[in-house]
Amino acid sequence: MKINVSNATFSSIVGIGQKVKKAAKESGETYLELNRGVNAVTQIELDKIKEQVNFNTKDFQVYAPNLGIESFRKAIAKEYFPSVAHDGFEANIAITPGGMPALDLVIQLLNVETIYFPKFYWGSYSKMATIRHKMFSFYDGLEQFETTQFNDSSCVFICDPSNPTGIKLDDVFLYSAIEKITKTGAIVIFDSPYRKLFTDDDFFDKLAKLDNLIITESFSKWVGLSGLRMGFIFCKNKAFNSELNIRLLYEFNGVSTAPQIIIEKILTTTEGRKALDVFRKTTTENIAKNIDYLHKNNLLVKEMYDDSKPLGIFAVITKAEDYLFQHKIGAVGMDKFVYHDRDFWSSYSRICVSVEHEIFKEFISKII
């Protein structure tokens, strides 16, 4: 059988997850799965949401429109881009089955010569670029960019707060850097699925006024429903959106209606907002306690954080992946998140800090 070989390797993160689950099953002992990138402090309570959903309707049981349910896209426009969300603005929003398909569709569509990923990057970025035969390179930091190197054949990925480091840039600087890059004709992909877990501000709204900007977003992190696989792409460029519409049809033939309806109810009903507020408050409080615990016990990589603390759901600590596994903690070595100096970074690990604080402390205390 002849096939087209992607030349991409299987995700290390998935492989580590399988290793941890196998060890837990064979030993009968509990492992703390900090290798995953999902919130595990608490679950969002959906009992009141279920009462808002009529399951016995065509809206629920039949294909959704190709771009997604219109009322859901309008709810997203109002949530993310309130100052510009006029009638028809939802045409700039396309629903995707999660954040990764959103990113993959963007990489497919863009006719660029080079994609720039941050020095510390989610490994799936380069895997998708490899599968789609896109050239890519890396940048150390936005503050070191010379905008003269960019043109309309360039594309820059920005993830803030960062996966894997949890580092959050100053918003004034971040917006200024994005604006400068987009003015060169280069395209900026703003992939920030953790931001709204921590902040309610107008940053997305400001970004929406820029040209040459694409936002890929997921509801997996800040709404806590990764199992529903729901995300979206925002772009104002008509040519991009026209081609995206075609590719959405032949990739998915409409994204599942059920998660669209459920998340719309979360965003637009009193019961939904209450459930979301409780989920976010409980989650972020536990994350803050866990990061403080790492900081207090000198487990954060000092050279990386410069006396600051990570904000996102991830942190980088001064223990290797294998060492943590020996102590029944699943983690991902930092060598999986860099393209250079992998031997050096293999001494450190990325862990997810979005777990219940007392459980986190119980396991982490054994490696102090």
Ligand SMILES: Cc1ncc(COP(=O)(O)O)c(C=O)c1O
Second form
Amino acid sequence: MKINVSNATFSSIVGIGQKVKKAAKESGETYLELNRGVNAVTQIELDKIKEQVNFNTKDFQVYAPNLGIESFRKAIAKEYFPSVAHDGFEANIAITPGGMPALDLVIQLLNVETIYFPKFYWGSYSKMATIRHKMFSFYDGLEQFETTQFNDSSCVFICDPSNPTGIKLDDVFLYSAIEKITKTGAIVIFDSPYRKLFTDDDFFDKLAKLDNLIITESFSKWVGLSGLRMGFIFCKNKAFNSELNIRLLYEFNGVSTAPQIIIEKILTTTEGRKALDVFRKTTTENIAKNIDYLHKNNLLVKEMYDDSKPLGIFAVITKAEDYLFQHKIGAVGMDKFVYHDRDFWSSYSRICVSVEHEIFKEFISKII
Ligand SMILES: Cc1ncc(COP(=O)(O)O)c(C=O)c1O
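Given the form predicted alone, state the structure of the form predicted in complex with the named molecule.
Okay, now the whole complex, with that chain kicking things off.
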């Protein structure tokens, strides 16, 4: 069989997950899976939501509109962009089955010469760019950018708080950097699915006023529903949206209705908001305790954080992936999140700190 080989490799994060699960099964011992990129402190309680979903409706049973269910897109507009969300604003929002397909569609669609990823980046970015035959390069930090290097053939990815470092930039600085870049004609892809777990402010609303700005967003992280595969793309550019509409049709033929209906209920009902608040509060409290614990025990990588701390849901610690595995902690070596100096970074690991604090302490205390 002749196939088109992508030259991308399978995600090492998935491989590590399989290795940890296999070791746990074979040894009968418990491993702490900090290799994952999901919140695992608690689950979002959906019992009250379940009661509100009417399964015996056309909305539930029949194809969703190509861009997604209109009331869901309006709810997203109100949630993320309240000051600009007038009737019809949802035309700038397209539902996708998660953040990954949102990113892949954007990478396919943009006619740019160079995509800039952050120096510490989610490995899937470069894999998707490789599959789609796009050139990419890396930037050290937004502080280092010279705007003269940009034009309408450039595109910059921003993930804040960062996967993998958990670092959150100052919002005033972040906004002004995004504004400066987009004013050159370059496109900014704001891919920050961890942000809304921690913040409830008007940052997305302000971003929506900028041209050349694309938001790829996911409900996997801040709403905790990665299994429902829900995300969206926001962009105000009409040519982009018109091409996106076509690609969405031939890619998905309508995204599944059920998760759209469920997440709309979470965003728009009192019961949904309550469940979401409890999920976020419990999750962020445990994350903060876990980060404090790493800080107190000098496990955070100094050259990365100086005296500050990451926000989460990830942190980079001074132990190698294999060492942590020997102590029954699943982690991902930092060499998987950089393109250069991989040997150097392999002695550090990214861990997910979104787990229950007492369990975290029990395992981490063994590596101090
Ligand atoms: C930075 C970043 N963007 C996007 C995603 C995509 O998430 P999903 O496809 O689950 O919506 C992830 C998932 O780990 C991520 O870390």
